[in-house]
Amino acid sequence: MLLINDLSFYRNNNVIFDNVNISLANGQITQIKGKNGSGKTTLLKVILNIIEARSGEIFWEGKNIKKNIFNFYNQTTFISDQYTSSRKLTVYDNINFWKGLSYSQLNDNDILLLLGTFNLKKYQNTETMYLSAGEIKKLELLRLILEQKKLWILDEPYNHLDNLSIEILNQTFIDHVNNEGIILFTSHYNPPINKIDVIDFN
């Protein structure tokens, strides 16, 4: 369970948010929804621990994150609306290095599966920075899969993507919440999923 008290942030004295609580529980997703600027970036960059709350806690399984900030990152996959893939390397080379540093179980087969069911696998040898945005984007959401993570924290998945990719990562949220996985996200698409607790940052 990632639980979120009483949570605020400030920029220049200026309150971005203020007292924001969020209860996730297994097999339950959560959307952030609100105008560019209303914060909800921040408020990701927050709970992951990259930027300091000003007042506020953040537990990962009953114990605070800044106690237990190993295990928390270990169980979870931030991705983040800005790409993380080296633009020098191929697609291959990009998953390998993810796969290493997240110590991944999945094999060459199970890879090649997945770049087949994102329809990347004429790209597997190909440098990112030849790839369009809609195509860099499938390849950063191959890390949902491959990390095998439990908590999943996206900015903005939707952005860039094509009707037949937006299914694939439906069905992909659906599949990991029916497996006690977590989510939270930021996104103005509202996707066709039952049961989403939606979080108005207006």
Given for the second form:
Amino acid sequence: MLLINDLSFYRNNNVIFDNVNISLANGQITQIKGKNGSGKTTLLKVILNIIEARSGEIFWEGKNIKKNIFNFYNQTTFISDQYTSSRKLTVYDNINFWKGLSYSQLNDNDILLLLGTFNLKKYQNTETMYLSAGEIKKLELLRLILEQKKLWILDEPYNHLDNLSIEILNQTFIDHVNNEGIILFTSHYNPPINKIDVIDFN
Amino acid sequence: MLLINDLSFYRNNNVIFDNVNISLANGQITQIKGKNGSGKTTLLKVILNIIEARSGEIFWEGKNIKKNIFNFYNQTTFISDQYTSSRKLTVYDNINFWKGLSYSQLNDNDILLLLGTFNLKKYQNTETMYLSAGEIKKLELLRLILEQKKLWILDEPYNHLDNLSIEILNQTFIDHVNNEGIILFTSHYNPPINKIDVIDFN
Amino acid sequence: MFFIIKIFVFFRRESKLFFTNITDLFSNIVFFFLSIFIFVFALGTDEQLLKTIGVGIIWSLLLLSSILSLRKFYEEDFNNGILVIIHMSGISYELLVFLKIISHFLFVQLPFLISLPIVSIFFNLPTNEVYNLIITFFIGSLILSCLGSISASMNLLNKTNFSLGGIVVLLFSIPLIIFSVGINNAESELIYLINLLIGIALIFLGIAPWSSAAFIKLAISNK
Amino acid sequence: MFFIIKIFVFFRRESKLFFTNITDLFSNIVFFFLSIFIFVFALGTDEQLLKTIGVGIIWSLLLLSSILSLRKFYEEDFNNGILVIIHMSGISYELLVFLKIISHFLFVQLPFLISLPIVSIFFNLPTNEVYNLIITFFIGSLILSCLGSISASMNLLNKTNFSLGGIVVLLFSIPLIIFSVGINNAESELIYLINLLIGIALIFLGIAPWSSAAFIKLAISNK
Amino acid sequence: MFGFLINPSKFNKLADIILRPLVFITSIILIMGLFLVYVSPLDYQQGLTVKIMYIHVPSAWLALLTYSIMTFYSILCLAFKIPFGFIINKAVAPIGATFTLLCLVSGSLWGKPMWGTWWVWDARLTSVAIMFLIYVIIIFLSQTFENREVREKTIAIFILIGSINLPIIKFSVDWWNTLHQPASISKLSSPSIDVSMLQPLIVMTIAFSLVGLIIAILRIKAEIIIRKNH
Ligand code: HEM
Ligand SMILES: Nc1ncnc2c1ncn2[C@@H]1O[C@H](COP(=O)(O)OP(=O)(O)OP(=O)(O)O)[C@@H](O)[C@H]1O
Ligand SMILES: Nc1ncnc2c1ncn2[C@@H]1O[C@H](COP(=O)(O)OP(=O)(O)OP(=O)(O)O)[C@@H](O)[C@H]1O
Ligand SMILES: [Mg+2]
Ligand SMILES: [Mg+2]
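Hand over the structure of the form predicted together with a further copy of the same chain; the form predicted alone is what we had up.
In what comes next, the whole complex appears, and the chain from above leads the way.
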């Protein structure tokens, strides 16, 4: 349960957003839509406390996240718009690194399976800088399943993906929501998932 | 009129694509679709001779482009998937640079108008690194109109754009096609434009 | 226990990044040797002269080489946004900086240590000076790594200007140079000077994490 | 006519990239001064010694500073893909490299020229040596810019390893250093040596564009 | 009571009250100091050049003092988020730089007759030169970043890092045996300097501090106004 209370953010005295109130219950999937430059990406970062809010509070499971930020992070996966894989490392090394960071319970076999569903198996030992745009995006999205966290926060996850991958991602979303997970994502594309709450952010 | 004849490209002895034949008549708009990693981006670059083909020829208005590559470039705008604006320069400086490179006939007023339609006017004197993802993409797309070339080649132009901008882009495409322009683009999104030729690239 | 795994994973990644192949390590050292050649050519090959200024040259070049490797610190991870991912996995920025300093020390600075005895031969340095050089370099390069971290993180804020960070390193390493070169000229009091050097290292190990972390946080929130 | 506009536009952009503000220029020079401080400390402050090795130090430092600014050459424009855009506007890669070399010479190297007289005071150099230094530096820095271009373009191929390009610069600049420092020691034949230096500069101005362009093309097709 | 030290509006109020009397007092003390310097005895070794001391030592002390103040405020504004510190830092840095420059110049003017050269690479002199560079970098940093938050915090952190130079300046004469005079006045127990020299020195120091204070007040007021407008 994530509760966002009167969140505001200013940059150089310009309002980016003001008094945002959002509440995300378990099993809820929420999409933020809005014009370019309306502050969606910034909002996600402020929610994650990567950028400090100007005012307002965020509660995770009833507790202010600032009290124990790592407790909050511990249950959150953030897939940003940028690529976070190291370009010089192979796909396998990157996955291994993420796995180590998140105490993931998945073993090597699971990971191979995962790579298989995302059609990345043959690139296992390729440096990520040689992957195509969509393939890198898929590699990033792998973290969702790898880290097994409860709260997923994603910035434009559908970019670059081909139709098959979009379907897989949608299915992943649905599964997560059915398992009482919480999803918050921004996108200009409307995925065909039932019961998406849309926040219009303008 | 762009004619692509038996184009092949290999990377480290792996086929990326083989014997591709495409012909683009004036006033034609063509979309390349295909799985992630199927080689769409690479194809565009090979067509533009940024990467050298392994075999095959490309003819622009009946002449092999290799004979006089700058003559071909002179009538082509390429909007790549990456951002080509210098992050440290302001929006205005970037536009001015592109303008100078392409002998654009647009004057300052036209450019302001253009910035207005893309909702970028207020960022005129902002460094592009401070723009949001969609805003940078729109700035890139500005080059289409700025350079006034006949052949437009675009790699995933719809990424990051909000609905309004997508409409504007579609309208721009339609106008260009009506003026006998040629458009070749890749995208996973299907824009609602009549008479798009789709090349399935798998 | 889990935390140790995390730190181990961190170092494994760092080492892979530094040594994608062995040439990297090697070329750093070649670079160092070549710059010494340059100096020898520039200053003339008078043997007595070389002996006098040998330690000084070696130190200054180590300093400059470590400025060259500044960008290996944070730049790429910052641009990728992976610093944030690491942070979100439960590692505070201060600890992150500390780990980065250690890995820079291990993977960039220590390989130079190997090359020191060879270089000393060029300058005909007496054995005890080589010995002192190695000891001081060991401590000194830790200080250089701290300084490097500070200025690399400062550079994240100002991407146009690469010199700015370099200036910080140079500015604060002046006392370091005075001490380290001084050690070789001092007849007695070696222990005293080395203690001083260790003191400086500890001070910088205290300052670097929080100041680098502050710069990084600032850079991330303004990216 | 149109072509001249294009080149003008190119230089305007370069100058904006180099000098977003005057601090950038300034900090380059401060960096240079500081590294001289470092050397003075490291080598000891014996006045006679400083006088002997002054020119050598100044030259080697100019060399190292220009290695530091290597990344300003192509890296960013390459990563952005803007090199391709510039090329597609009708500027061949060879010309592009040539223009980049000139702008590096103008915006990075020449500002050092201003600082040379001041530096000479530190080392108590006699006037005629300062004069020679400025002339040789003027020609030499053009050579350094050419070398910088070659190694910066080489670095595009191997992103892990920053030293590799530096090694190339150092390797090829050994003859340069020998000549330039030699000029100040030679009693006669000054003109002869300067002519030689000009010759080297011309050779490099011939080699650098096509070899850099070749590296850049290779890098672009493998990106 | 000390609210004016961290609160801009309180500072403004107080400054308005004390500025005029302060200028008045300062002029008197300055004139008195110059007079005392004029009548102070010549040194039997150094002759007239000893009078450089009355500029050199106060400016050296004030350069150090200014930096300490900046360090103090940097800690305040970073740790306790008190933005007034940023104003102080920006306003005070050029003053400190001037004092440092004054110390350097007067020192080298003094050095020529005393040591025979304008400049030696001695630890004290070098660490002061470094402090001057730090001041200059601080001043330039305030023009480097467009973003105000980035700029101010960077400067504050930089000041803190640079503050390790302070003890080095202070104790350099004890740590290395150098050409420079070891502390003789600022020794806490018993100053080893003649009273006839100590008197003008103290008065000059007070005068220098007051001049610095007045300039600081004016610059801080200006800075507060600039900040309000943005
Ligand atoms: C550019 C050259 C010089 C610099 C940068 C310099 C710097 C300083 C500094 C920073 C202090 C204050 C130290 C403290 O508070 O403990 C100081 C004090 C002093 N300096 Fe210099 N100095 C220079 C040259 C000289 C020369 C040539 C003389 C005279 C021979 C001299 C005599 C003194 C004396 C007598 C004091 C007072 C020491 C005390 O009692 O605390 N200085 N100087
Ligand atoms: N520099 C490179 N070296 C080696 N292989 C590469 C390189 N660049 C791309 N590839 C490979 O070439 C194939 C085609 O890549 P390309 O970027 O053209 O795909 P794409 O069709 O554009 O995919 P997407 O829809 O994800 O953008 C991919 O399998 C990729 O892994
Ligand atoms: N570092 C920064 N400094 C100043 N302004 C910034 C910075 N980053 C973003 N902005 C501005 O903040 C606003 C919001 O940006 P943000 O990236 O959150 O938009 P967004 O809603 O994600 O847009 P998009 O749909 O294009 O991704 C934009 O107007 C942008 O120009
Ligand atoms: Mg966004
Ligand atoms: Mg692609």
